[in-house]
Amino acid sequence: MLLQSETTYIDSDMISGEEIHLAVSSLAKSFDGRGVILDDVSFSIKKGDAVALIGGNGSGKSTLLRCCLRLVEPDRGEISLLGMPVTSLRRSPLRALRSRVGLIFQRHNLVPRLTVLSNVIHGSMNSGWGFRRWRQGFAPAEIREQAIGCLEKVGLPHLANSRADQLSGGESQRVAIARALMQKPDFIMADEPVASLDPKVGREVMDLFVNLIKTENITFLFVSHDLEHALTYSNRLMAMKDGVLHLNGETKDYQTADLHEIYG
């Protein structure tokens, strides 16, 4: 039996304070010819927080994360996110409160013809002025200033005129991560953030978000499939299985064991 791995990236310790970062009550979602997705979820992650995701295909880990910004409309109950109570909002504070949250995918979703740059700026675009900050030859000096800032802090500023299309996935990842910085998070979403890159790029990758949690203060949510990832890189853990919120505790309490019995 694998045991948890001594590395431990992230513990209590570093977090920053009790503020609550993220609260979710009595969460539930159907989806028609697919049934019941979300049965009675609730939670709450603190600032500071790195927070593991876990769960089976179809366990209703993505349409959790999607619920969380109003992405995919809950069917009934209440959440609150850095402060704001998300379920009664309107098109317009909402809009800004996503503006706060970095939402990380599998797919990078960079335009493949602009330079890395470029993309990089478009993280800013919810802050006005938006045709001038599609491509770095319009953006004001101050911006592209900031974009090469997010840049040195994921180790690609030397590919900043590069075109997005010439990139590895590792690389396409960063990038990716230096744009949602652009919005000066103060939360990250992350949906199987390395799940299409191999196992040692990914690994650099997870490295990244620790330390941006560290030296940025920005609470961070990821989804994972991979076990030693949800052990090594949160202080604590959730699992989902059939929709319902199976564990959720601190990491340092559970074992490969455990997490196992959730695939079962």
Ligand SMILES: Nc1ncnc2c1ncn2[C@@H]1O[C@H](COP(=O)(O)OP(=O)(O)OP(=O)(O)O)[C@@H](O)[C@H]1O
Given for the second form:
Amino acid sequence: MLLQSETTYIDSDMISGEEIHLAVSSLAKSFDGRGVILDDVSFSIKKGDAVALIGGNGSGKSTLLRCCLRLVEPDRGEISLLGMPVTSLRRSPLRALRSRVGLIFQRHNLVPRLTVLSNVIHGSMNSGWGFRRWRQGFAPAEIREQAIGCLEKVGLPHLANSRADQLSGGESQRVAIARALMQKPDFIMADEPVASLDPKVGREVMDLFVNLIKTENITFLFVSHDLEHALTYSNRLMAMKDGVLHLNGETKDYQTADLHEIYG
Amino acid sequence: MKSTAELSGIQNYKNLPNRFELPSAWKFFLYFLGICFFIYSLSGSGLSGGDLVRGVPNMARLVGEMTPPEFSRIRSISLAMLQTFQMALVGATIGIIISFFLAVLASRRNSPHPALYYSTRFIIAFCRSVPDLVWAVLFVASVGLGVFAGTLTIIIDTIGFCGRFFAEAMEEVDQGPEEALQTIGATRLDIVMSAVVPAAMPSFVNSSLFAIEKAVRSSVVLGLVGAGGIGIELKVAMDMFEYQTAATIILSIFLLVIAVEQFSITIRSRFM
Ligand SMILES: Nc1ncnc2c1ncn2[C@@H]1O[C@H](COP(=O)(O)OP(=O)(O)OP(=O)(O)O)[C@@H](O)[C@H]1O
Ligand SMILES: [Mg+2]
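Now that we've seen the form predicted on its own, could you pull up the form predicted together with this ligand?
Next comes the full complex, and the chain you just saw is listed first.
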């Protein structure tokens, strides 16, 4: 029975001729005392898509992202990420899968007191070798070179030796992106990546994202409260309201006015 | 004239809380019991103005007999001081290293298993709750008189102190970076070593410096029960009524403790 459903899934891939990078079906999650947070959410994202996810505060966007990496355990539903069945993975294949997905938070979450270079090198944490990823000083030469390469892609190679807690917000977020690139990700998820940045730097960081995902051929899913960003930087758009997926379609079909409704 | 409250548009709230709450009858009774016990303890503590006054001339005479300090045995005193300091330094350092590993197991988020968490917590609490002189007596009885018993005592004492503060420091660090590394696919060990430890480092350094200061102070008295160091010299000098030599020893203890504290202040200001 199970085998058969898997075959059909692969078949539908073949028919569309495109690879599905994230498929979520009937996903549900509730927290004790908070009621239903995600209610029967289903969607899929194709390889190379840039998807904006919008929705009011508390509508379940962050929880949805976290379920996709099983940082939060879903109650029900199926999630297939990069072809892997997330919900049934054991610990070590789950870690391997997580390492292929870059996750960027609103707060950059860099390790303070360590250098920028050490923080970027942390991105290769799951490629083995334990302690050689703890500090830049222990890392093999090629890893250090790769890390500088990632810093060049975000335009900050000159800050490699600065301490992570002495950077501006925009610089920190760029370093977090460099750390995600160090993972050689196939997918980047970003949860309000520019919410704490000023409008100019915010646009720069979003431009950086969009250029990177094009050149590196990465699938991109980002959460934003900025409707302009959501419309500019995506080709697909999804909107959540009270744990339910309300909109899911091509970005070009929506206007700002349509989107205001979901906050009502 | 309008009052300032009216001018600033503040309403007159009727149900402001009282400035002070009167204790309930039950609490009042407990306070009363506490005060009674304290008064009873005053008599139990042997506090006595008369004895203090009568003791003053004796103290004065003792101080008189201690001056001027006698420096003829300075060589052996210096050697004993060096030994005391070495015992403190080595004991504290080994204790700090062991504490670090125990503290990882004794911090809730990093511990691999609840059983390990509770047992390491218990070990650390046990090391802390038995006083150092008691440990010293036990070690003298088991490994014999001398510096080794003192070093063991300081190791155990340091574990009781640093184990607790290291674990607390690790539990208090910001969880954001930890979570970020978790999403990268890092193992718990990787996360502890590359996110938790760097963030808790200032706190580790601070506690370690306090542990060294504490070890120096306790290494001075451990000799009194035969666990090596300068304490035994002091005891002998006092027992033989060599008060001038005793004065030299007390002075050198004072200098050592001050020197270690100054060193620790300097490191702390560099590091923070
Ligand atoms: N670990 C948790 N335990 C209990 N409740 C939680 C937990 N995480 C999230 N919630 C609740 O789930 C709801 C949805 O939270 P979520 O963070 O997913 O919303 P969001 O759409 O990301 O909102 P925002 O736009 O403010 O970031 C909130 O009501 C929140 O309080
Ligand atoms: Mg959120």
